[in-house]
Amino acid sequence: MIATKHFNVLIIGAGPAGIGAAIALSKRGIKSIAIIERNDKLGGIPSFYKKKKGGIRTFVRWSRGGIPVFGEDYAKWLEKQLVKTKVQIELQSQVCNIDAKKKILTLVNNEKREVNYSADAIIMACGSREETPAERGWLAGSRPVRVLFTKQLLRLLDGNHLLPMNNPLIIGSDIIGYAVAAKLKAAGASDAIIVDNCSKPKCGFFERLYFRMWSNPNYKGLSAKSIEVIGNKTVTGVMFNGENITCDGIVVCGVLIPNSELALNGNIKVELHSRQLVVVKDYQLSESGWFATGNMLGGFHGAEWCYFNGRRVARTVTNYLSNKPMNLEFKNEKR
């Protein structure tokens, strides 16, 4: 039989939103509180921008004056606050199975032992994803190697240092598909072709003309609504309203929907299609001690308005644990 651990709180996910309410939860008196992540490293997105000559910095400090930051620098501040505190951190930690009601959950460590955590509340911060090419429902064509997404082109980039593709072709035209287009000039890669499934991009002027400073991308829109992907080992272009657009490599963006799998696994109740997470009241999902911080709550946020969040849900978390017969201290959050 498992042993189970039990703490206040565990968070799930180990980025902007979760660090942020571990910290708060922290200030304001709780003592026993776990934060898991199932990579090697905390920060989240953040961490995979890396910061390098010639770099971009694509995450801005709104609470700092607007200063744009290279992302590895924001995430090692969100690290720096982390390690002040007490909370325990659990890396390369997957969760890989909850009991919603019991607030059981089941980790897979580095060590490849399971491990039960039990708390008495949980706090989902897994982020979100982006949808795949059949989930956006109007891309179609054959699956050819070369089709990347962002996370998997950043892993390239910035982790091993190669340019998987010179002429670039970006499927989606909000703010992430724009900084990818920089980031590959930068890289070395021509100046890509960015298509939609709108008229215009829906990343903002502002943010535009931020990353002309290093590419200037022809964008398409997409009046026909679909796009056929071309190729049969490897990418050789798209077919876009009749017309054959040749690329050798494909970034799909944006698009982003919230990690909710470990919700739906322990009937968590979940809106299927927008895979959103049903929340009651402030935070709280459908299964009592539960909550849910960032991106997982839906829509696209930066990483900053993801760290206030985190440490606004803790307000409510603290709140629910103070109507619980537990011994606690509680203090006021310091600003």
Ligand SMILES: Cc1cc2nc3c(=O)[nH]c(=O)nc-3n(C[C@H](O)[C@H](O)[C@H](O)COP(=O)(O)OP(=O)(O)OC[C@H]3O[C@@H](n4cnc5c(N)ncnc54)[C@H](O)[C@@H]3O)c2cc1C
Given for the second form:
Amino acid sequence: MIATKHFNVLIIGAGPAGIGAAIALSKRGIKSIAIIERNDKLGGIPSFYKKKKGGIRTFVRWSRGGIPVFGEDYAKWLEKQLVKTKVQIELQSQVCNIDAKKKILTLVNNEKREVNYSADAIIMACGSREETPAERGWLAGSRPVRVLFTKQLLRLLDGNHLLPMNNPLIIGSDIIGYAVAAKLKAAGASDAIIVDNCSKPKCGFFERLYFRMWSNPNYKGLSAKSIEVIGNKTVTGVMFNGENITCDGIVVCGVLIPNSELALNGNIKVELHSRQLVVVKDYQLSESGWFATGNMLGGFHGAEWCYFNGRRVARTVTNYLSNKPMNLEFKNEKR
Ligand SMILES: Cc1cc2nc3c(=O)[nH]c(=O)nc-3n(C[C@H](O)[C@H](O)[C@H](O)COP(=O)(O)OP(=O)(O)OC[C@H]3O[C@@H](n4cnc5c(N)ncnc54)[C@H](O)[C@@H]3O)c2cc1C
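Show the form predicted in complex with the named molecule, please, because up to now only the form predicted alone has appeared in this conversation.
Full complex below, order starting with the chain above.
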């Protein structure tokens, strides 16, 4: 691979984490930075949560006293900060391959041309995605109409203004499950039943309290091994630990897993079971000069957490570039 362009830092992914890193690196005086994004807009996941009248704001600005905002507005705020810098923005460009040793990325750019970029340091900020129900292995039975994944439901609700169910059952009790219950109720459905294989909901108390403004779902938690879908053409219910629960639609909230395939293909160490990147120390990956930030690090984190995490990684990367010893203490860093 021969690189066509060289940068100080390349960032893969322009979600909150990648943008946070780009802004902080720029403020720290790093001259040539490029951020590469496969979508045609900046902001990552929040950019897909459209602002609409009567809609629910699910992105919390903790740094502004905990104000909830629409994802689209949060993405626009990120964009506004980023365009003030001299960071090179490459939209509609997908990184398809990496050479971890030489620190070279192969990307297909917006002209459908394959180009190679190299850098002194590379930050992976590719985010995470919902694991499919099949991968999750918790859903048994047939798959009739109206068993939807969160993304499909949001596309119907927000994109097409369609309400596909009136008595919903939601599988998965983390924040996404409660946000979905609120969105369904706001769109005209009844209060959802949420089921999960743990006695208490995974969603935190304050988040549940916030979503109570729209809906008060009924939680059923058991350490059941599986949940069986009932219904021939359309869903009529589920069998959960011997109990027959009726519903006319199911939303399956997957577990978030990091988008770590690129790293895996490039021989950067990844834990195969969880698909989490192996962090050697302080956001550094197993190959020298490679770093990760945001939801790529695993777990479930809100957008604002990812943005500040990106800023913290920028400090580690700056230290790496100037060959300073790594500083593990971030507590005093100014936001
Ligand atoms: C379905 C879902 C719903 C969520 N809902 C909420 C919510 O309501 N509120 C909340 O606070 N948080 C929510 N989250 C969490 C959300 O992911 C974080 O808030 C935040 O967006 C994560 O930031 P990030 O920058 O790490 O990743 P992302 O926002 O996912 O951004 C990663 C970016 O990298 C790009 N990318 C990935 N691979 C490549 C590649 N090879 N080449 C080029 N570009 C690439 C992607 O296109 C994407 O734009 C949700 C997450 C999911 C998956």
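Residue numbers count along the first chain shown, from 1. Everything quoted here is computed from the prediction, not taken from an experiment. If you superpose the two forms and keep the largest set of C-alpha atoms that fall within 1.5 Å, you have the rigid core.
L169 is among the residues whose C-alpha shifts by 2 Å or more between the two forms once the rigid core is aligned.
Annotation for W77: C-alpha shift under 2 angstroms between the two forms, rigid core superposed. The two forms, fitted on the rigid core, differ between the two forms by less than 2 Å at the CA of L256.
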